[in-house]
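The chain below stands alone and is given in structure tokens; this is the form predicted alone.
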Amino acid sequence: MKILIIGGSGGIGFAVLRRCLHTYPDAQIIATYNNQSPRFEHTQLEWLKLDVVEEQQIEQLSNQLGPIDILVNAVGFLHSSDKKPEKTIDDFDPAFFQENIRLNTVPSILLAKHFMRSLNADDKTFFIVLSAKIGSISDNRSGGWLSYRASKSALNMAVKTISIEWKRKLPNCSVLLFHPGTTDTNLSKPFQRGLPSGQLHSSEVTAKALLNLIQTAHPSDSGTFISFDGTEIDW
């Protein structure tokens, strides 16, 4: 078994990728860096570094690793250090609008792109892409966020696209959109204050609930919107 994280040196990509090697002891494990080349180490695993915005670095990253069985991308964005998501519409900056499409929405796109045809198995494989309930439409009651909104929701959108070509092409592959909950990372860290009690959760229980879909999923499942209790997310 091949196994390929997208942004494994992040908050949920590493935890993910620590369960990878709990559950799957004998699986080849890819993961991948944006900047600096982390310090963990194992025998199963192997660190790449990928800008997920260059195509071309894409394509080639394919073309290195040959057929895989599950792919996961765990890279988001949601802050930067001048700026946070907006309030009210008064705040709208359209490049940071376009910065989160770009972190955001584009990457899933390009590796459905070129590694539709390592996911191509006889055997069950899982494209899985990390996104938010707060790209859910019909979820939308507070407002606010709207760039990160947006690219979630046009995330979702890509993914769902591509889920129903691949039913086609790809009749084995699950394609899954993941919404991982309010967890503790880097990521939510500026906007933990005031969360109501038990909405916060490690990494970990994180890891868990997405290795648990893996198990559990099929490519009948293909398409769907899940969150880590489980429950399917409406558009």
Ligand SMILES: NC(=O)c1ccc[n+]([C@@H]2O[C@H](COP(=O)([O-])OP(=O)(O)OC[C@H]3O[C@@H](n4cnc5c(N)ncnc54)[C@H](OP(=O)(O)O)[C@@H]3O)[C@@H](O)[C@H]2O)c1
Second form
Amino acid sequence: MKILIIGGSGGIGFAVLRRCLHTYPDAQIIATYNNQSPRFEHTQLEWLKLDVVEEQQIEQLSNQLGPIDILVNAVGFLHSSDKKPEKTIDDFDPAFFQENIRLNTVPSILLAKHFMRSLNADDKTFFIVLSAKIGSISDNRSGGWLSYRASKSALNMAVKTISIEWKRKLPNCSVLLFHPGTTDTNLSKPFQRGLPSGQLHSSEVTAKALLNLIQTAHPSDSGTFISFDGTEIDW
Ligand SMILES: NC(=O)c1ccc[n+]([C@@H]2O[C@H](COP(=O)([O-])OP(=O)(O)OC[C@H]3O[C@@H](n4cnc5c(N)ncnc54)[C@H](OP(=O)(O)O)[C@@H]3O)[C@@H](O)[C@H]2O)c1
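Could I have the structure of this protein in the form predicted in complex with this ligand, to go alongside the form predicted alone above?
What follows is the whole complex; the chain from before opens it.
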């Protein structure tokens, strides 16, 4: 079995890769980082550098790796050192909006484009994308975070569209959008104060839920948006 974790250096991606090592002791795991290779080694694990906004690098990686059983994209962006998500429309900045689209929406589409052939197998395969419930239009009751919300809504539409195309082309592949819940990582760190008690959980809890999804999902579930608690989220 071959598992590819895009963004294995992130809070959730790293926990998913640890969980995969534990759950699939015979699997070959390839994990990518963008900035610095994490100081974690394992005989089953290979780290590769990948900038997910560079299509050429994604194409090269797919040519290099061949068939894949599970691909998880755990890359994401919410804030930078000088920019936080918008509280109101006055905070809107087109460059920040584009950065959200560039990192939250486009990479999964490029990954689907270049890994379609790698995921076409007689056995079950998985294309799993980390989304966020905040990208659900029907669930939006509080407003704010315009760019992040819009980038995740666009991601959901793109991945749903890919799942429909692949039902015919890759009938054994489950294309799933996964909401991890509020997980304790660098991405959520600035926004953890004041959360209702019990809302924040560890990346290990998130990873366990994601692996549980892989073990229970069927290709007929393809094109759904699933929360860490196993429930389906409305678009
Ligand atoms: N944490 C939460 O509460 C929460 C809630 C809902 C949804 N999510 C979603 O879950 C996913 C994972 O989030 P997280 O909390 O694990 O975030 P995180 O700890 O900040 O990790 C982000 C990951 O994205 C990678 N990345 C950023 N820019 C990249 C680029 N250009 N090329 C390649 N990789 C790049 C980072 O790599 P480097 O570290 O090497 O830069 C890192 O691996 C995201 O899609 C996020 O939107 C998270």
